[in-house]
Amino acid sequence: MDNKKHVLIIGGGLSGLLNACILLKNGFKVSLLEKHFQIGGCLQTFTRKGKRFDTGMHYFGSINKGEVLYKIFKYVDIIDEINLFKIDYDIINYKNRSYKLMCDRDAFINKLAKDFPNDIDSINKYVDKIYEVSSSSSMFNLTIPKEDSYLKEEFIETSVYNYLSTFVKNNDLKNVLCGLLPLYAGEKEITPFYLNAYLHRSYLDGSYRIIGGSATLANALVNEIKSMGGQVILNANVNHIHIKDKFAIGVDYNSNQYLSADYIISTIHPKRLFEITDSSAFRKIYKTRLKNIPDTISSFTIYLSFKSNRVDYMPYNYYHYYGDEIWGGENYTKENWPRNFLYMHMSDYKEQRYANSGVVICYMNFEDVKEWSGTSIGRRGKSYEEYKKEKAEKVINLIDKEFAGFKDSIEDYYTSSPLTYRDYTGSENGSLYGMHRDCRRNLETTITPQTKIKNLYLSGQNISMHGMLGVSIGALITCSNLVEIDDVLDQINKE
């Protein structure tokens, strides 16, 4: 007789997969339900005419030996299953000048010091501050929280822009230091400093692309889940969570199938969770608070297939901004869209001379495509396809001005809009990073894994932080409600 406690996980993105692996390693029985035919969420990739494209997680840091992601991935036995291409820097093109943000602490300081020789003290202080933030986080360092290990209020309750303004007087330097803001959809007066600090710190010891695409990570996790006896069910759309006496007892999926559970972990957007539970399951004040948290902006993405041996492979990522500052890319007009873009290449093998495929990401508000919101993928109509083509051609022409011969090097291209992202990832209105973290309303915009339903927990990018690092740490935080987290952290740190 199997006496293991059964955990049912809703959602097969990175968070769901990691939650499953951690719990299986600690003696639970696990079933993971994913509504799509493809596992991975933002780790999904797709192939067109032999060319592969990443859809979500394009590069990440904290994966060097001994760093956070390395330890977590080694703990769940997948570190040897992923091959990495090292990126040495990001380029920030701002006011028609390019700046390199090196992915190494000393090189980062030295390169910016050459660009801003009168601001060396500000550069050093910025680096010191982002290391202070990361060292103040217990989970970032995979240690048990201590009484004095919490972030200072100034890091949480001050926006990136306003915090930097206290010690960076050169406005151009301030903009360059925030040049990675599309990675967290930063907004000038809203986004707290700690988000910038965590993200930038994770890249300062090196950043990497996954050779062969991010789906290799998802597949490695699935294989590990199955090897430990876990169950992964695809095309399983959860319709309802059954609650009895303040306990979740199971779910209906695909309308006519039922699965019972001792615990349930939901990695889907909290607003979607409310739709599949009884109206009385959560207090009205809780639902109202979460529903009133705005989501981060979505994107319009162009997936580029290049002609053979025409485009030199870029071992870096290129961020381009129009105007006198990098902020406000979400506030555009039809005429001046896009106000920024991020251009990257896909990594296919270790020694890559030419790029086979690339991606360009531009901010786009959901309202721009709302008229087609009631349609489904592949059935949105001619007007929608014409709209996307118009947008894509505009962006391609803009990039052609920055990279000579770019347009002529394109063999094919494909596009996605906020609708595409919404339908493939389940993200609210195609939001890139889930709910906004707002320094002005920190408590209101902070969501914990615990709910009033005693055995129903939350995980994913809306809990803790987004991105590969944030979601991985968030999985540990969620699992700490079911396992002895100090034992797990001891195991992880011994790896």
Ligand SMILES: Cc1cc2nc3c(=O)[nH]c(=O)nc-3n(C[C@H](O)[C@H](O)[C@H](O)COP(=O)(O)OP(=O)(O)OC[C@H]3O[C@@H](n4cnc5c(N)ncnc54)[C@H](O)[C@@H]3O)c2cc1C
Contents of the next structure:
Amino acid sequence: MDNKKHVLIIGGGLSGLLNACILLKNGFKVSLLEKHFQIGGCLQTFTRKGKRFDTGMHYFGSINKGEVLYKIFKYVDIIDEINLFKIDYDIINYKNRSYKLMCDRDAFINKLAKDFPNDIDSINKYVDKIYEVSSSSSMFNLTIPKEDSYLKEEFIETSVYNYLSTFVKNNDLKNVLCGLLPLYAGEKEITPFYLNAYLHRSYLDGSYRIIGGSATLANALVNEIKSMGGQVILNANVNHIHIKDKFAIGVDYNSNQYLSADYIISTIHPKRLFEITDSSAFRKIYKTRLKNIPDTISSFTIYLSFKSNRVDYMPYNYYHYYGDEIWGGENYTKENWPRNFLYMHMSDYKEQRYANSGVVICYMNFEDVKEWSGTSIGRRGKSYEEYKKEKAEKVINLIDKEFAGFKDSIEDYYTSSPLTYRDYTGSENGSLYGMHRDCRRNLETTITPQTKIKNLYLSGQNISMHGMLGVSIGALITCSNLVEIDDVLDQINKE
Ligand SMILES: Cc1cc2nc3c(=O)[nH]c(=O)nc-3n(C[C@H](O)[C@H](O)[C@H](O)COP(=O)(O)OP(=O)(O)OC[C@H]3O[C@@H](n4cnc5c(N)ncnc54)[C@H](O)[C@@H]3O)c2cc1C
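The form predicted together with the ligand, contrasted with the form predicted on its own above:
The complete assembly is shown below, putting the previous chain first.
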């Protein structure tokens, strides 16, 4: 008789998939419920006329042999299933000048030292601090998070901007050093230094795109889950969690189906979780605190299909800023939107001469598309399509000024708005990375995996940290409540 404990996982994004793999490897029975017909959440890709587009995962770091993600992906047996394209640098275009941010510690310092020869000490200190902070973190040591208490308060309670201001006197350098801020939707007085440190360190150790797109990662995880006897149920919209005597006993999905569980892991946005759980399940004060955490901004995205053999493949990502400050892109007017954009190409082959497709991401607040918020995918009407067209043409014309011939090289383009992200991932208001970390209110914006319901745990980008690195580590942290985590970490660290 099968006496394995049954874990139900709500949400089939990176978090749900990784939680499932870790638990299956450790003797649990797992069923994962995903509301969409496609698995992956932000790892989803789509194809139009033979061209493939990544929607929410474009590049990541910490995947060189021996690094955190390499070890985790090896542990869940998918490391050989994904092929990577190495990116040597990002370009930050600021005040009409392009700076290369190399994705390697020494190269990063050497290159910036040439651009800012009078600020070499500041550059070195910045990099040292990034390594100091990340090295004292459980993320980079793959230990259980209590180690995070070693993180000094100054790194948690000071914003990236304010922290850098203490030792970087050259304003241009200060801006360039934070040029990757769209990767964490950084806000000037809000985003804690540690967040920038973790992320930048991760990319400084080597950056990669996934050849063939982020869905290959999701598919590899699904195959692994199935090979270990796990169940992945698509088109399964969880609409109610049953709680009895302070225990979660099962869920309803698609209104008329029920699955029982010994444990439940929710990887969806906490605000969505509250909607599908009895109002008495959580303390009012807890719900109020979480509901009051603002979400990171959303985006307007243009997916570009290029004419054949017209656009040289860009083996780098291009961050463009308007104005004298890279900060504040979320505060724009109709006239001066967008204040920044991120332009990237999709990786199709190991050796690539020309780009087939690309993507441009611009910040956009949900309020801009609020008038269509009552509509659903594919049924938003003519005015919405016209609105998106106007925005897309504006951005394309801007990029054409930076990349000669850009406009003429486009065969087709497709667009998505905050509504698209909201409806495809359940992310609150289409937020890019979920809840905002706020250095001024660190405790209030920190959410742990444990809940008042003893067998209901949380995971995913809203809980630990967003992105490939944050969500992967977060899955381990959540699973540490159910498995012998020391043994798991021993095995992972052997990889
Ligand atoms: C535009 C964009 C670009 C990004 N680029 C990068 C990048 O280059 N590098 C990087 O590291 N990170 C990037 N990120 C962040 C990264 O993709 C996410 O942080 C991460 O993938 C989130 O994983 P998750 O599993 O927590 O959430 P999600 O991927 O949002 O998954 C949640 C899943 O839950 C499902 N769900 C919701 N409600 C229910 C329900 N009631 N029942 C069943 N299922 C439900 C959703 O359909 C979804 O599949 C990007 C994000 C965006 C939006």
